[in-house]
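Below sits a lone chain in structure tokens, taken as the form predicted alone.
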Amino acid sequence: MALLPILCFPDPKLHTVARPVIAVDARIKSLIADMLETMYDAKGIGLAATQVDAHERLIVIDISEEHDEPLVIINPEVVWTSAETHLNEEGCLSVPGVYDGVTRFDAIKINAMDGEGKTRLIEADGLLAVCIQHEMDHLTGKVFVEYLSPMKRDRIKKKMLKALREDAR
């Protein structure tokens, strides 16, 4: 396993639309292991392959307190959403230190493959539903700050670019 570099907003690669995973083979299983290690090391609860510059429809999530219940989601497709929505405070490993409100469906159902390539229906509500929706946005090239006002998004972009310049020194 290896820690993977996480792309940071406003990196244009974060806007790449991910392609479907064709087969859950040794390469994908290795990517899953590396993504889980990277997510846990970064103290995150979700990570999309797009964020580690691997543009395939693959997500890893673990919202458990002990970080011992990893969920692997491959080629997710939403099949149902609740009528109810809520404004939730979100953060992102690709936008470190930034948190803001995003409206998401309270509950969703998705069809996806797991880490073994088996198709399953995943029903989620609460934090898991929010996390799945957030990570699925990454697969379509969307970062959560794009839900914010242009003024907020521009301020965040400037802050992130300044941090990158300071890190480069």
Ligand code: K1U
Second form
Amino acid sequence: MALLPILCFPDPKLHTVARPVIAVDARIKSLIADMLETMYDAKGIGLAATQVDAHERLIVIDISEEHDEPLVIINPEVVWTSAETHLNEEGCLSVPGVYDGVTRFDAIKINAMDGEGKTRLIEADGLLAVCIQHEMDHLTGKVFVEYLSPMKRDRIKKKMLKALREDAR
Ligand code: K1U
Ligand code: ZN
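Shown: the form predicted alone; wanted: the form predicted in complex with this ligand:
Shown next: the complete complex, the earlier chain at its head.
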């Protein structure tokens, strides 16, 4: 297993649209293991392949307290959304230190494959629903700061670029 570098906003590679996973083979299983290790190490509750510069429709999530309930989501498709929406505080491992409100569906149902390539219907609400919607956005090249006002987004972009410059020194 290996820790993978996480792309940081405003890296243009975060806007890449991911392609479907063709087969859940040894290469994808190895990527899943690396993504889980990377997510746990970064203390995140989710990670999309886009964030580690692997542009395939693959997400890992673990919202459990003990960090022992990994969920692997491959080629997700939303099949139902609730009428109700909610403003939730979100963070992102690709935008470290930034938290802000995004409106999401309260509950969703998705069709996806699991880490063994089996098709599953996942019914999610609460934090899991928020996290799946956030990670599915990554797969279409969208970062949560794009829901914020242009002024806020610009301030965040400048803050991230300053941090990157200081890290490079
Ligand atoms: O996509 C990512 O970068 C992972 C992201 C997932 C996420 C968190 C909160 C709301 C929506 C999506 C994170 O894990 S950021 C880490 C974090 O701030 C956090 C960790 C535990 C609970 C809540 C937030
Ligand atoms: Zn994110």
